[in-house]
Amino acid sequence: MLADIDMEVAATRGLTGRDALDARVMQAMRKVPRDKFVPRDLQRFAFDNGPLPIGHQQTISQPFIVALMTDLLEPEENKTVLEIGTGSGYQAAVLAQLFRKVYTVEFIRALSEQAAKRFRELRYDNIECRTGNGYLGWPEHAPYDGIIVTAAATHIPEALVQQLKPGGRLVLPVGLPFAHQELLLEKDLQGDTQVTDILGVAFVPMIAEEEAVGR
């Protein structure tokens, strides 16, 4: 898997402008079980450079996006970190190697649930989890070092701009759901506020309020 992460970002380099990843964001992706977070008869599969199906119409993102996103957080252990779209639990995870203290977010309350018994039994003591709506964010942890979303949202949610500390990092894709999405890194200059697409993904849609009604 390391491999193929590897090879990623050497074909990708064009576009992200990086050579190489983080040896920490890469010990990170070492270190974390991802067949701990697919469905048990996936699990032979845990480990190849490809999303996977976990339920609910949702999907474990593939490695080397994960590295990536994490990457552009440029993550520090003093550091916390908001991620909305909890899924399975495996970003944050990976979050979790790299910051002081994770929160994620998941509207679908059954995976909410099952990822937050994946981090009791993994012990990983320092992610909490909630579900809820990801486009509000978390407010009551705010503001934060970093904020990565892990579904397709269809504009920059402005709750996470006000709840991103000055200096700090949004890694997110936009765009319409199975149409062209870009992974967006979103810097705060000190109240000023730059923009960068990085790279062309495909990511599940992220769930607005109106659209969850059944799950």
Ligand code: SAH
Second form
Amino acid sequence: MLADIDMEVAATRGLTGRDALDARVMQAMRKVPRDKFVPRDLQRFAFDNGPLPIGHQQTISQPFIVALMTDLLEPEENKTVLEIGTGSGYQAAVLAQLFRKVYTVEFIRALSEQAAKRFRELRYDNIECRTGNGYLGWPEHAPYDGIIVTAAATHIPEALVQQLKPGGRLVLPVGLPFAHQELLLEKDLQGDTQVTDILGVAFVPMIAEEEAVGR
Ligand code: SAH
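Could I see the form predicted together with S-adenosyl-L-homocysteine next, after the form predicted on its own?
All chains and molecules follow, beginning with the one already shown.
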């Protein structure tokens, strides 16, 4: 899996501007057992560099994308990060190797509870999760050094920009279905924001704001 990630990093270097990912990110990818986050009947694909279904019409993301988005957050041991879209919990587990504290929000209760159980069993003690509407972020623990959204939104959610620290980074796929662009939003120390396109990606859609509020 690690070699496949390296190959895809090399193949996309013209777009991402990266020849290699941070060695600490690759170390975290090596350490977290992806098979523990993949359904039992798909175990044989657990270390392939592809997304896999996890039920509820959701997917665990492709390892290359997990690694790239983690790298874009510029992890440090003293930083906190918010993830929107816990899903299987795999991305959160990778972040937990590199950040002091990971907060993660999932809309679908069954997925959130299953991920919480995994975190307990695997002793990822620095992850806190809750069921909720990720469009609203998690204001109680804000501001965050980094925010990552692992479902595609139609626009950059304002609440997430507000909950980002000055100097922080927000990484998210945005766009129309099947035409998402991975974006990096950087907030400078004055609070001004700058958005950079990174790479075309395919993500499951973020459950719409109105729909999420109504459920
Ligand atoms: N990061 C996950 C992949 C998640 S797939 C992993 O590592 O496995 C996207 C997830 O986002 C799904 O579980 C989906 O239920 C969740 N999601 C979609 N819309 C959301 C919303 N509005 N708020 C919170 N979570 C949402």
